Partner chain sequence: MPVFGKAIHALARIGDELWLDPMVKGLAVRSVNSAHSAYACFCFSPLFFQRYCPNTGPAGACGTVKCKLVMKSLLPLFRCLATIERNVDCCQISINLPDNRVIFQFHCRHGITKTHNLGFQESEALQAVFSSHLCPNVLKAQARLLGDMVMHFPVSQEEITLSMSPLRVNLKNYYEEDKDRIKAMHTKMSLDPSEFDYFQVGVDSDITFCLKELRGFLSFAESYGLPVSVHFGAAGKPVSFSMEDMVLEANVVLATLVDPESKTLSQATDVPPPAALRCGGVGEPMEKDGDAAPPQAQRFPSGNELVVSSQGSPVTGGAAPPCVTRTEGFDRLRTPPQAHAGPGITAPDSSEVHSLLFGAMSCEQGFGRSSVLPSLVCSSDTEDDGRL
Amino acid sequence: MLLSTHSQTVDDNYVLVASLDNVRNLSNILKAITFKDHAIFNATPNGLKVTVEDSKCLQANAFIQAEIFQEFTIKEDSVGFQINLTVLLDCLTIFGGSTVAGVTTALRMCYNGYGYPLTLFLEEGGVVTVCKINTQEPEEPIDFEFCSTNVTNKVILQSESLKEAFSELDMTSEVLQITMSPSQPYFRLSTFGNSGNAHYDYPKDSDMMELFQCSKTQTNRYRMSLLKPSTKALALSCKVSVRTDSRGFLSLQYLVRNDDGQICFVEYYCCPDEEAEEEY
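Would you pass me the chain only, in the form predicted together with its partner chain?
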């Protein structure tokens, strides 16, 4: 392949080299978390984790395991940098969004280490584009301290059923209220908009419900504006797990299959809305 011969000579300088035959296996997943300009990249021998945060209340992570890449070489335990995600996506999709059968864009991503730009080699049909994007000091991602032991309620749903609900959500509602309970209504999404309330109920025995583990009744509200970007991840996914912990923090985990059928994960963490809650 063109790219590998080109850069073999300078391989020694790179602390991270990752190659993909189909760049969409990376760009599609990154699109699901692009609601802010800047993202924190963290690469480990396990793979790549990209983090985007919003106002300290919302965090989205995309995980692309090392196995997804055709080549994934890392010389340190952890390589991290911050980068403009919008610019990165523009470069990854520089050949356009063409989905002509059999034609894919190949990617070779190289990083020299602290202070160096991220270098992208993209090739399609014999045409090679080289992009160098400046990197910044990586910020420490917020630790939401969401651990499995603290989880009070968990459901796993097939995404299809949630996609419709999310596309219909009343956007005039400032909050999205999620109720999870071992008894009726089991799993409920509610909005409170200008015209009135809406409730979407998913019973625990629905065939869309793959897992239902709710130990106590919890109702939490989250700002609609924060959760709206998660719809992109939902659209890509085939399954989603919804978990809340004792503090009311929300974890949404999306199982995404890429073009080649491989599995990647996207997760969203969100703080509950602290404003005084009234009963509707």
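Can I have the other form now, the form predicted alone, not the form predicted together with its partner chain?
No partners, no molecules, just the chain.
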């Protein structure tokens, strides 16, 4: 990899350096949370957390552990900045995101600290491109206060079964209703669209159900427009954890395997739709 020859003396100036032999291991997971232009990056010695939010109703987080990177060097306990995610993805895929066997784009990502741009060195087939993207001071992400001790219901499903449900439900519906219960229907997805009401039920002993932990019956509605971005993460994932807390807030946690078989996580938080509760 040519980028490994990049001057060590230059690296000494950076507060964050992260290298990947295959840029798709970063770009694919960022695509799963791209529904607004701007994202908040927060790096710690454990890895990278990227957050995207919409109207204080929806939050998506991508977690890329430090072990995913071939090199991950951070000189502070925490390094944060805000960046245009659309521009970043355009740069990461500047070589076209090749899927040809044996052809990968290598990445070296460097950040010099507050006020400096994020510098990307991308190399494919001996050609190196350098991109510099302006950064901003990060806003404080919304704290959805989604605490595991307040989780009332949780199921873990094979992603294929959830993809199948979304293909059968009426996506013209303004809301998706989720019912989780210790008794029948156990786990039900409902829509109320142009073609009428539709329900999709999962038996708790289904082969597609890896875990079923429901302590009380809960029915909540969520705006379909807020949930649609999460289908990008669903398409990449192999498992999904669906959790609701005592307030009806929803957590969708997707387990994603990258090109090298390593595991990353994408999590979406969504608040319940109180207007819909009154309408139906």
